[in-house]
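For reference, the chain that follows is the form predicted on its own, supplied as structure tokens.
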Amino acid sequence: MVDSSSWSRALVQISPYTFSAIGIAISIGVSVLGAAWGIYITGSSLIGAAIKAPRITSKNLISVIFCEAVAIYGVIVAIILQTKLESVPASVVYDAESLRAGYAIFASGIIVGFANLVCGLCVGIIGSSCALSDAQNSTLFVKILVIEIFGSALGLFGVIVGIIMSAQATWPAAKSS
């Protein structure tokens, strides 16, 4: 016998439309604090070390440009996450296929969420090394801007790992009677 305060009872009476809109809220929220943590990172190194050496202002906002994409990844699985919402009886809302749908793009959505954040602080603390180390020595700015854009990889891996778990979500056609 199940208890009725069990998660397991309470995850399963929880609408999956409800989950589906947290996936979504989580993917554009965190994806967006991500990127504005990085942008803080970068952007106060950057005005700190443009005193020394002004030339590296202009070169170095790629480094903010790079954690704002991060933001904009998440804006687009949002919305392709979204495009997976379909209407459905409320006859099967609580199927089993229902609740795959819901909990896919639920797990999708803090996937890229979560992987947009840690992103945008790899980004945002290779992007203020690049202006410290810049205006210290030029000919670093390109070594190091390499490396940011795999630190920037590892936001796509994220939107690309939740658009393939997006995938999971089919909601159920009506039941004939």
Given for the second form:
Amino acid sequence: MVDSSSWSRALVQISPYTFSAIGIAISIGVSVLGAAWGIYITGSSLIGAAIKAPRITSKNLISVIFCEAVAIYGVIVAIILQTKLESVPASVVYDAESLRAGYAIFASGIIVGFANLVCGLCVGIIGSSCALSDAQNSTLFVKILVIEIFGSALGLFGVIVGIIMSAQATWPAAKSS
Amino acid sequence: MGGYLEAIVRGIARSSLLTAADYNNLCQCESLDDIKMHLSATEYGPYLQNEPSPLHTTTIVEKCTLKLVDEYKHMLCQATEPLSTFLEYITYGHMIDNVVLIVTGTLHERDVHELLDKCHPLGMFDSIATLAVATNMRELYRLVLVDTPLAPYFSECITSEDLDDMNIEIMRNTLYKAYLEDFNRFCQTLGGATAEIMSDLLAFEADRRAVNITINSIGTELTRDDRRKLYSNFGLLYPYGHEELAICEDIEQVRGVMEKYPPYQSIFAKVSYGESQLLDNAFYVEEVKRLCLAFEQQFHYAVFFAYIRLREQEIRNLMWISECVAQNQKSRVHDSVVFIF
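For comparison with the form predicted on its own, kindly provide the form predicted together with the partner chain.
The complete assembly is shown below, putting the previous chain first.
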């Protein structure tokens, strides 16, 4: 129908540059949110538990490092995405190919951002339980660490898919020249 | 959130509650000075070391309670809402007991200062000494209690009758009923694991009080309707168990009612026919088991409640052991000591 929904028309009128920029912002911003939340959860439990059991502090910093890694993934992907953001001539800005590139960067940013958000939360909660169990029974530490490693793999999945998505962000001017 | 305080409570609960080995050592003591010596190796050391011999059991209990109060105050000042409200709720039960203690003592013409010494420190509030002035409940409410957190619990029990022993017990139970219901409602608003675990613990408390009220009022002038009014409106026994408990006239009937509920069947099975004094102990054992289960989950407030109750149980254990040692009845020591964890 020619008279398609005004929403779909409004969406394609938004510049692909906007979508790309928002994608990059989400990739770094939401990843850091996840990492910070995770460090907050695990750090507060670690400090409290270390009052009665000071020996746990050095080993349990690994949980904090896993959470931090999540933020680093976000930074790396944001840098990669911003190198994909190119200028195109004004005439082709709203072509299908441009929109595709814009959406690809946007999607990549969302994938990475939200995967890292939940990964950071997951690692944070497990890290907190790890600190408390280690304080009580030190043989449990290594076993719970294995759970944490599985949890942090979630962030990696997000990064891999995000990078694959962003590899197809080719703007039309690049092709035609 | 507030993982910091939870981690502290877990650390304290695991490392400084007395273990079975400690209790075994204490049970083999010959005198109260031996007990003091054993306790000085635990975390109670600094609290007992300045006490002169000869010790009394009440001194030991008092000093150990001080440790609990110190830890509670430390937690309370570090807590933010809603944890601070939760921690304050835990002390209202002690406030009720203190109020009843002072009013009863005044009725029997005891000195106010002597009574204040016997009050539980967790339940103290500023205007508590003026309770001695009141002669009936309306005055009690108007002069003192309206400014305390207990004020909303009084709406059901204000009468103009003068206070006597029976009324005071009814007042205590009515206040406690209102307190438990209010606490339950508050925990439900907190939601999540806190609501789930606390509703289980408070339901057990409500049921236990219902059984105790029934057993204590057998043979008194308390009518069945009055007895019904003292039961809380939540818990496993509500509402059908309460109907049946209200008409019980002796302990065997109570047993008959309780055996229909599987969780309480095991408690009553341990208490064979005719031994009602072991019932209290059986309830404590069951309570400690449930409190220890509260530590299995993380990120909820019930650990704080469980920790304070476990400490109180530990103080009860110490009191029992001290009394047995002081009265040279060491064979009965193991009757009433409940091992924690």
